[in-house]
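Given as structure tokens, the chain that follows is alone and in the form predicted alone.
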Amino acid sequence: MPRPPTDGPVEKQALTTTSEARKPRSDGSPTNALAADLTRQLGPRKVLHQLSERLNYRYDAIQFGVTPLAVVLPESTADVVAAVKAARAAGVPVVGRGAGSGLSGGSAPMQEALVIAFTRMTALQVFPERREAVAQPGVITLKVTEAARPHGLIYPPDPASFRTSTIGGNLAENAGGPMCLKYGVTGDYVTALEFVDAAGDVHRVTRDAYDLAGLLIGSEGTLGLITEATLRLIPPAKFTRTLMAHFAEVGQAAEAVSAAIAAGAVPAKLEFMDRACTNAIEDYLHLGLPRDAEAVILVDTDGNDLDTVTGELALVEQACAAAGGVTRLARDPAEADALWQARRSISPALGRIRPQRMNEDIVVPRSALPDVVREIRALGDASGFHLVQFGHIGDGNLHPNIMFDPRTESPQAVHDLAHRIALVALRHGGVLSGEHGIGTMKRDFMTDALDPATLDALRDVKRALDPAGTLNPGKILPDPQTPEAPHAHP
């Protein structure tokens, strides 16, 4: 199992196994070679070195992980260049970080190590006759629409996290959002990108032969570090039309979502909400959700042709009828708006639960999704946990959260029921994350979703861009078995 998430005994086990973190010099000076190494390239403005500076890079949106020995803040790839040299010549390891919102613990250090925190690396620039724009790494999602808006054009990768993550932070994730559906994820609007290796060598690559692009996309920072992106922009559609249903019986909401889309429908947004997602919202926002639905789903259809975009629509009305549901159409754009704040605000409103969640990220075939969503149902009721379910069901790609207080709870009881969680997907055709990764929470669940060889494939690319293995080690990837841990299957 992965570690249960803790502030506590991992971080008791760094301050104590690092003479540097005990004993902080008095005159502020770095307090480690690395980190004094680091402050005379590239000046003391672009070192963190300080304790209590250091404690906050050591943790993401869901996993506690071991104080950086020093984090960098680079301006420019060569500010990148000089902090991955730097490290390598101290045999320390380096962990890259957006803005760390993630949900699976990928840029949580595992050991100490170098955070590379890209959150000064912003500049982005539209180039409108080619539709595209170039990112650096810690542009925040949103700011790319917002600056393609006025030529036309939008960026449509938009997880609910967009007002806060960063572009390098979705590219480590292959971050998808509502909109996936129709419009796909962000290693579809990726057409070249630029990176540095382990050696702190920097290449430029587009998505032609190897699509070695594509393989650093999703790979959490282990094989590469991402200093910019061309990202492909395109134009918003004219027309929006949008639709709530709610459902008494949880899996007739997952059955009219596969029945819509089998009768022809591609909506741009097909959200998912389960009675206690939308309890928590309502208690938070007070929108006027149906509390006493079982599930809820939100709907957009777009296009170009408005009878195109109303007759999408009324597909998902009679699939939703014809499941049981009810349905009400979103009268003008401010009601619609109030709709998806309501899918938007899904986090806040369950962090006012409980303090800890862990946060599934399954996708199973459509066709699996009745059995997928009342099987998750059950494991929770059988749990005695608080779970609730949410997603981008019109992919198949669902959230169970697990809401728990460590101080009460089993962290690892969360662990072995998000473990029965990721087999129910697996048994049903389905991979074990769509879009949050894999990091450490899912790390020890690879071996029950590939086979051995595939593993070692897998570490066979690793250790070909990263020999040494120090590009944020002990994420993805499990440890060889061995004989006497034969490999487990779902």
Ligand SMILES: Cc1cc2nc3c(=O)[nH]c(=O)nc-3n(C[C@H](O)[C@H](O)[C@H](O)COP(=O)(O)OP(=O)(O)OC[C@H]3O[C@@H](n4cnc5c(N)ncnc54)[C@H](O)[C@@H]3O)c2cc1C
Second form
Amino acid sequence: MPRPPTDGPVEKQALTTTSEARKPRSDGSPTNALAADLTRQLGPRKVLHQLSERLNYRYDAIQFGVTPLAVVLPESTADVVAAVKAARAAGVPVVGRGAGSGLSGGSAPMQEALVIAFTRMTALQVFPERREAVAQPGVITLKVTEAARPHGLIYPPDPASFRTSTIGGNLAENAGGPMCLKYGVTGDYVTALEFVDAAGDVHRVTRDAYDLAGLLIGSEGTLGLITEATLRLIPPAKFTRTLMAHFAEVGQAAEAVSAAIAAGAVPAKLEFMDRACTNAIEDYLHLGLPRDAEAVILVDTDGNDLDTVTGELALVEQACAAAGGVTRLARDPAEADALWQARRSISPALGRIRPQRMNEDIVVPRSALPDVVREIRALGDASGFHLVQFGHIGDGNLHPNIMFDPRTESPQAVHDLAHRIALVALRHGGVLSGEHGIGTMKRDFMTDALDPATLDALRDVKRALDPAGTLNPGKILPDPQTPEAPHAHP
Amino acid sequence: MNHDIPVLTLGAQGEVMAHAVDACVHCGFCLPACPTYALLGDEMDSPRGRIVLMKEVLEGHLALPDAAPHLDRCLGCQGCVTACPSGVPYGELITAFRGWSEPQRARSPLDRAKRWAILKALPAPKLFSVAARLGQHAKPLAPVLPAALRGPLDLLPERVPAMQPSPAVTAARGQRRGRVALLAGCAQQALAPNFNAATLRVLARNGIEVVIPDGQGCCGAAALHTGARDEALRLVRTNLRAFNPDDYDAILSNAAGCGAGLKEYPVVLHGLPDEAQARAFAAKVQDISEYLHGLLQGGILEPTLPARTPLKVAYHDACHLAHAQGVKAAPRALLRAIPGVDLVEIPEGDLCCGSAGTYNLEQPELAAQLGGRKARNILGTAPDLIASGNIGCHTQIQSHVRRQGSPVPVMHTVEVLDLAYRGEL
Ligand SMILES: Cc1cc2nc3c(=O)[nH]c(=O)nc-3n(C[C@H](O)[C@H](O)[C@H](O)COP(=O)(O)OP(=O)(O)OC[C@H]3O[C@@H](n4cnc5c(N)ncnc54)[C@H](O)[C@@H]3O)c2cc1C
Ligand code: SF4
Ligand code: SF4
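Now show the form predicted together with this ligand, given that the preceding structure was the form predicted alone.
So here's everything in the complex, that chain up top.
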């Protein structure tokens, strides 16, 4: 059945296509009581119940999960409340979803569920006088800066996925990005949140008293569904300079980073990619990156005083040269833009190497970086897998990726290697996730990372806000009953 | 993306499809590039969603009629291909899928008649010209006709120009510096005969001899992209016989859709005995703007006269030029080379105008929304002239710009050059 147009924005009106109107579909009417109830309450335009539609709401950028029973595309907080209450009445769990660009399986349902996908909640207001924006969760990250720029303001958090990912997804993962080295992560820019809890009640919270907003940030949709956020905006720096350096060995790059920061440079961005990454990017963008170098780092310094900006860049340049690197300054903003586009494309460009990957997201102290990247390199070489590394190295945030082909390589072996990498990070005083979340990917490793008392405290928090465990079940917390979580592939 | 597509039973085109599905890492980078996702905001009408739907159908988990509405809404604009860092050949996937699925589809008699008419009329310039003329007379009736017929009528120009037969050989002016073959195009010959006339004048002026080989036909793209694979194979082979790549420096097209079609021949014939021949042919194919840009870079493009008054030109990227063929810099460089031209970029420039082959006929509502959006974006730059390299975009943009009350002229890039050479720009 075609979904007849309702009162939504004109450009999104559902359409009766000629072929759709004529062809009977094999699953024409809601197939389950929940879908039927939701359709009655919200109207057909906001509820997807056909298999062809539901199939598309079972994956994120890393994992395929269980096909949901129904999907709701809410347009207001009231729609979300209705959906959560209907799911609760039907005893069906709820999974929130933004753009499905997550890298830890967060929006892939682990059991039959109701998916609430926020892509049509896209209202966005900018209040330049108080340097804030109020965004619904489906607003695409980049749009916030685009809307703020005419007022001389920007929204700094810039995950590489910022053209695709949503504010809701960013909040739920506490997303970072290259800018977070100097400017901080998503959570640092949130002043207030509205969320719907597991019972369907609406709450508005700020950052004082118990910082409940802070608790929701990074909770991966397991404590509540964020329906609105008040975000802080800042004026952009007047000057930015960009530098690229390449090295004959990955450890050298890490040494340069430690040295530059120790020397007092506070780069706006400081990113790293290894040889496999540069080559995958070259195949896509043909920028003339050094294909033979084992590691490349990309640096921005910025500020309102040009001397300071170039001075800081010189510190980085010296540190790179001292570590044995070759440096190159971007001649103009266009060249700098191209280099940053290259950085943003690494992750998907790796698809050229193998169809499947396990994406790690560890953070280690900067002083440990040289040892950590070398140890991980050695683990990769010994494993026989294609292992690549890149990341926000200035923060000590690394993304070792294990590339594999599930038809010829054992997913269990991939999981084991990922586990060994996680242990390297923990051994050097690091943590399991910098920005992508725990999701299902690193759930098993939580018992290595946290002591039992701390894990119990997390379980208590979860129970307090979601007593029945209906919000995004199977994520973050290892389930004491079923310790073995599914692996990183369908 | 992991899959169980039964490649062996699907043959060579199955390999093409499985390879594309394999390459997709479902990252979602393509979502913002997709016009239907921009309009509808749901995953099924996004490139990533469509890849999953095709995979599910090929694996046998989903019935074709369930997936079809979402796949039918795809413009084939390949905006997603440009956006995809993993190098997923989405265009090859959807084309192969349409060829594979079309024979299995139950279509109503009216639907089938419409498709038959499109497939027969588009490739036959004379027939198309007659139909266009008939349509022109029917225009006043448009308000009372069913939507399916109104769409195409809306697109017809106010006056359908007379057919201008093109000469088989156009001699080079002055010293001969090259010899090329030109694909004359189908609907374009009827709707915009000046595109070819301007092309011949500009090439001749630059010392290039142009041959329009006898026996050539439609490039086959329309047939291929609507799933009529047998018809497409017939047309492809006709052209392989008509154009001997060894005889020419280049085989040129001045219609982005056709050019992209010609460059696709090796994929169409993948796994068939004439694949190598298709490769040799495709290696010679260039868009007119690519070829002229080559002359410009070689320092041998005749300079044009300056525009008579400073001119703000908005260049529209045809999807089949920018996304399917990756030609973005060449036409811009050619236009910028005309003294007095100020080139402006169009907001949301990568989003399709909604014309996309037969889309206006098959998805009139979406096509109209996209056309309106494109016209608003273009007119927002307040241009004196709009340039583009594809007949489909040309008619679509002209129609929507007029609908929004603007008289700004819309021209082919090569027409702009032609005017500049004659001092009439
Ligand atoms: C190529 C690529 C590059 C990336 N680069 C970065 C990077 O540099 N930095 C970074 O931090 N991440 C990065 N990511 C990961 C991903 O883009 C982020 O995690 C992003 O925040 C996810 O947003 P989304 O809208 O796609 O959310 P989804 O993937 O749909 O969901 C992510 C999680 O958020 C929950 N969720 C979504 N919306 C809500 C809501 N309104 N309320 C409550 N919970 C909700 C979901 O349940 C899920 O657990 C990258 C991903 C890709 C594919
Ligand atoms: S950008 Fe490419 S790899 Fe990513 S989802 Fe789209 S098609 Fe797949
Ligand atoms: S070809 Fe165009 S319409 Fe089709 S999926 Fe790709 S971007 Fe969307």
